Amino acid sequence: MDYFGYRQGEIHAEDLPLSRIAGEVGTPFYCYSTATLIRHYNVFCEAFPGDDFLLCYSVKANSNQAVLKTLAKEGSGADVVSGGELRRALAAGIPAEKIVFSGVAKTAQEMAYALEQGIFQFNVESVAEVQELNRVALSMGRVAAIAFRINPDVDARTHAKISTGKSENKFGIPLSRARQIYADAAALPAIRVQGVDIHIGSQLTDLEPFAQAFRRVVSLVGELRADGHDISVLDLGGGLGIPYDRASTKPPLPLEYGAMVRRIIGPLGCRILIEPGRLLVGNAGILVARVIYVKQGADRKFLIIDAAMNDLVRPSLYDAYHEIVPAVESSGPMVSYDVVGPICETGDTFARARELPELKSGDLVMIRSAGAYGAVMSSTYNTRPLVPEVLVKGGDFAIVRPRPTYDEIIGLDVIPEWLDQT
């Protein structure tokens, strides 16, 4: 459930209708609603009751300061992947007792950060990096908190580009190598093993994948306690889909989820992690845009709005399905069109031959579950400035990043001073 929808016959986000944010903001842009990430927070913590469970955002899906304050007052932790996503998450006033620290590639100087701070756990991925971790620690007096994330050769049957646990992808560990490493780890004097870490992918839509690696992770588990190693914590990762296309996608709500994690991982007594992001903010979050002109092609007709590719990628760069909505409800005749924007390439493309209500240059519609990897992954393609992002609670909204001007982006290079002569 999210908090846009039609009112008198206009798309309302809360108690606001779009044209009236549009008409001061301008379009495009992106409007959060706080209502909805304050509703899919509470759901998740309710499939997990108990103290024994910490929800840690996934920062990387929308890292907007507002976003993260907004989940931070509700009690959220953070699951970060750079230096900058944790000074993002301390910043909106999580508590670094909270923060785990993702990724594949942190540096010695962002671990020296993260210790500094006292972060909960880092989620190790190599043994190159667990011993990089031990000398950073070691040379601070700091001992680090780690759990490894495991590869489990799962298919999580989602896009190839999202999936994380499979053999070839770069995340984690093999699984039958983990003994051996944490043998190794456990011996590092400034490295303390207290958990393990999973991860399989993003958008699943079925739980039998995420109950597969969970039973391995419980196999791992007992050899782990067996070899000696205090494991207390599971961070389970994210991953939990979202309903794109509302008409045939159905994925597993959080409390059937919370119940599967429950039955197989509970009678293992840990500490339980989940990293959801997407199910936290994509639902939660839209992108505005208005009809600049429709043209007739050779055999269908282009919709061309003033979003763009470099606004939201996901469908250029997976292929992704969003719901495209006229802003006003209409009754008019369907039309097929070709949604696409101004950027001078063929990827430029947010639909293809979608049915919608006849619309006109100057109309307005809203881009549906647009709320994770839009903004965060949006750029300055053809030099299109950033697009304004506007959380609204209530009947009040506020923008929450400007857009900038010409003159700021372009003022971003520095001309050389021998380029700069008479």
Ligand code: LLP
Contents of the next structure:
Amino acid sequence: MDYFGYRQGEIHAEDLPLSRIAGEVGTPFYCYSTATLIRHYNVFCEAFPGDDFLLCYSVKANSNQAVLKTLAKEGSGADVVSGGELRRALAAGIPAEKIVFSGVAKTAQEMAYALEQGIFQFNVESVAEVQELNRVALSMGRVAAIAFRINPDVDARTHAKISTGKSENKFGIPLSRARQIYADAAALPAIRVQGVDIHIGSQLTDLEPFAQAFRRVVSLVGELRADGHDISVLDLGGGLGIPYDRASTKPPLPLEYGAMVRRIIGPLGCRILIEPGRLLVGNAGILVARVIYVKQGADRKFLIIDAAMNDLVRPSLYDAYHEIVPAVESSGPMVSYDVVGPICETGDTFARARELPELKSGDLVMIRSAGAYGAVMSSTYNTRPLVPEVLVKGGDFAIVRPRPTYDEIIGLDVIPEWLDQT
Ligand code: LLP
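Okay, that's the form predicted on its own, but what's the structure of the form predicted together with this ligand?
Next comes the full complex, this chain leading.
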């Protein structure tokens, strides 16, 4: 459930009409709802009652400081995948002891910074990485707490570009070699092996691949304990999908996911970490755009809006479906539109043959489910300024990332001296 919907015929974000925010901020802009963020955070936590459980929000989904701070205040931890994300999480007030560091290619500098800050755990993805971490930690007189990310060779049944748990994917260590790798790591002086980590993919709409992977984790933990390792932490990754198309997609509820986790993992008595990203922020954000032109092609009608693939790349990159809703409610006849942006590529298409009420130049639309992997994946392609982000709370809103000026964008480039001389 989210807090974007029609009231008196006009879309509101919580208690604010979108047209009012658009009037002050200009379009396009991302709009996030505080109440939705908090609701999703709580719904997830309620799925793990009484367990030794830590939610480590996956910062990559939406790393705006205001979003992070909203979740930090609720008690969230963080899953980060770069030194930049680690700095963002700390800056937003997420304590280091609630932070895990994932990713296939942590550099020595990133490791050193994370060790200095005292993060809870490194999720290590290769033998080379654990050796490097040992070297860095040793040189600092520290000990790094780690889990290895296991590649369980499970088909997550999601889009190929966001599936991570098959043996052909670059992620994790192969299950078949895990015992040896754990044994070797335990012998390293600056490494403390404390857990097992897994993440099989994103936007999963079925519990079975999770269950299959978690069962493999359970048998591995049994073997590792028999080998003498003290395995007390299980990081189960993120991945639970959201209903992008609310009419036809019904992903499992966090409550069902939690029950499945407890049934399979519970008997191990470990501390459970989960790294949801999309589920917390996806439906807590929308992209608001204005119609620039309506154009009749030879046999298709194009709705050309002022948002584009550089602002929200998911439809172009993953053929992702996002609901598009006019800001003003209409009961008029429906028209079939190809909803496109201004960028000079045919891939700059948000939807094909989408049935919408008739729209005209100047009308506002909202693109739903844009809170996750939206602003964070945006670029300035075509020298389009990064889209501003707005956070709503009840009847208030704040611009939490302003739209850059053209001078700021162009000013990032540097003319070398030899070109400057006339
Ligand atoms: N943990 C790890 C190690 C991850 O790699 C990811 C996402 C997550 C947690 C969070 O997964 P979530 O709960 O959000 O599904 N840009 C793509 C999604 C990429 C996901 C990458 N990893 C998209 O727009 O669909």
